[in-house]
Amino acid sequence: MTASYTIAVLEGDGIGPEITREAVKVLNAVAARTGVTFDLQFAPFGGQAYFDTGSAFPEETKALCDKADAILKGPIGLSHEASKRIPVEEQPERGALLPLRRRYTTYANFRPVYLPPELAHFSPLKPSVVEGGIDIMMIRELVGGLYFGSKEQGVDEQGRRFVKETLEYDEDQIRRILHVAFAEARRRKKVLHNIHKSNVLMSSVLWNAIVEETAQEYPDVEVRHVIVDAAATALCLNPRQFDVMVMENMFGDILSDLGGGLLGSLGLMPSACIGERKSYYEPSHGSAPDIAGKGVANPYSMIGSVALMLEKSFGLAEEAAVIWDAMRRVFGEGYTTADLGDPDGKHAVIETAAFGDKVAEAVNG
């Protein structure tokens, strides 16, 4: 029987339904390729979402990804101006994006840095520093910490505006993330880096006891502890030291836009959302309303999470690396995207429509 997936597609906002469109055009290429089925069904999504329904992240948009086996997410977010016409409890990221990960689950989220040594021409770093490429997988904890505890403001008694967030966390959802990150560890090079502040946080003493206890159970792996600011300053000096990095949710929501800027864009960066039950799959950059309809976005990003989706959803591990390959052949045989432009001056710069193009022939060749 040829296998059949629904995938609830949510185009977002700003560029999101361009480079979406080419996400699709890939699918569409994979399907062609292998005879495997995905049932799209697309549903709003963000800003325009509450502008076009009254909420950011609507019932029916609940009720489809409810039923489908994965959820492919465009970036959400609009222009300033327009952001301030929604209110602040439904602005997308509090209205939609982080009420998708509180209602999945999606505790585990992984950002490849990804750079082959001859895309290294892309980056803003020395050639010396990023010679024969980069390859890290970012493992962040993603629906616990400072970005889900619990918030207040108010006036004080002097008559001062304040704010209190707390940052939060239990053994049970270190433990959760630290395993998943093990096994990935364990899959490739058998080194982790743990990433934290425990000079300085609390939970960072907890989060570190939890890894000395969870790394008994993988005495294959080597852990590395390295705090946060040095983690930093280290990508930037010497980024192919790290394979795979753990961090909690705030310390990976930074680093890994600091992967981004590694990489010469942020237009590189794919992103998984694993959880329990479900999962979700987006581009880890914004919406660049700036840019949207001009047709200059890069879509290698959305098409990256298509590529991960295949994999840790579905199984399709084979196709999933075509993909990669294929994007890979674009940018090799000469292409490039607006955003990362002719670095050397030898390459051509071709709009988002045309890079899907290339990718989706180059599944199918």
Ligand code: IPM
Given for the second form:
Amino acid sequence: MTASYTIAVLEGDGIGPEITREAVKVLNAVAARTGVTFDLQFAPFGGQAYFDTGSAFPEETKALCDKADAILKGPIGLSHEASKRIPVEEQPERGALLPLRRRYTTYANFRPVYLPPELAHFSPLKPSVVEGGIDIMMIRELVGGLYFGSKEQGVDEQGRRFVKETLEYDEDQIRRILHVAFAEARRRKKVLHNIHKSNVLMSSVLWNAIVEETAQEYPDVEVRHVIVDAAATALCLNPRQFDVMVMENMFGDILSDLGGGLLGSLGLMPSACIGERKSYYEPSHGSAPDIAGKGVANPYSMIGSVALMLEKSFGLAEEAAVIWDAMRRVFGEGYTTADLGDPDGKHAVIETAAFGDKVAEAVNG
Ligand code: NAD
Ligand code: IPM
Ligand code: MN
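To complete the pair, please output the form predicted together with 3-isopropylmalic acid; the form predicted on its own was given just before.
And the full complex, kicking off with our chain again.
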């Protein structure tokens, strides 16, 4: 009997539906190749879901996600102006995305910052810095820290409005993400860059103590410690010195977008959000309201998220490799997307749907 998987598909906002459509084309191409069945269950999630149903994460969507083998999620979020039409607590980031992460404790966020050598010209960095390509796996802790710490707001004794947000971690939260990172480093080049701010933050002092303890179990992995601000510069000056990087939630949010800048576009940034019992897959970027509906969004991030899902949730590593190869082939045949442009003057810019068609064709053989 061939395998069958149920996937909850949350198209999201802005460019979400456009890039999800292309990801689904590619999934269908994988299904046709392999005979594996993907049962896609679409459900509302995000800002549009709030306007349509009164909730950014409706109960039916929760029920569907609970039952699914994996979740494929497009970006959510509204433009600055449109956001103001929703109460702050229910805006899709706070009202849907963080609750999704919390519901399934998807603590391990893999954000590959990857540009093969033949695509190095898409990077805004000098050729001498990026020749040979970029291949970094950023591992971001996704359910702790400032994002989920306790909050307080009010008016102080002098009548000033104030707010307090706390950066909280316990040792179990830190240890579990470090095990993921050490294991990934062991699988790759056996070097782990630990990104921290222990010169200021006590959370990083605890984090680093757990790094030392966990490292005992991985004597074959070399740990290099870099303070987060210096890491930002080092990534720009010499990204090739990094392989696997691990960091807490907020550092990972910021440095992974910097990663998109190194590649030339956030459109090249897929991600996997792994939990112990349930995982979901989404681009690292947002809903890009500035380009939504124009047919110019790069679906690579969403199609790459499908590849990560096949590999990490369904054990279909070979099929995942077929998707990565297909995307490289489309660029190799001389096509590019509007966000990347045509820096070497050798590519034809094609639209979202055309890119998806070409990747699906390449997957079909
Ligand atoms: P953004 O990531 O949406 O866009 C930043 C820039 O990158 C824009 O110029 C956009 O056009 C471009 N871009 C992003 N993805 C692209 C793609 N696939 N192809 C081509 N260009 C692409 O960041 P923002 O504008 O700051 O945020 C917009 C909304 O998205 C906000 O509401 C934010 O909260 C939300 N957001 C959601 C997620 C998520 O769902 N995981 C992630 C980040 C931001
Ligand atoms: C991301 C996004 C989210 C984050 C927002 C939308 C809550 O920026 O996935 O990187 O900050 O984690
Ligand atoms: Mn982000």
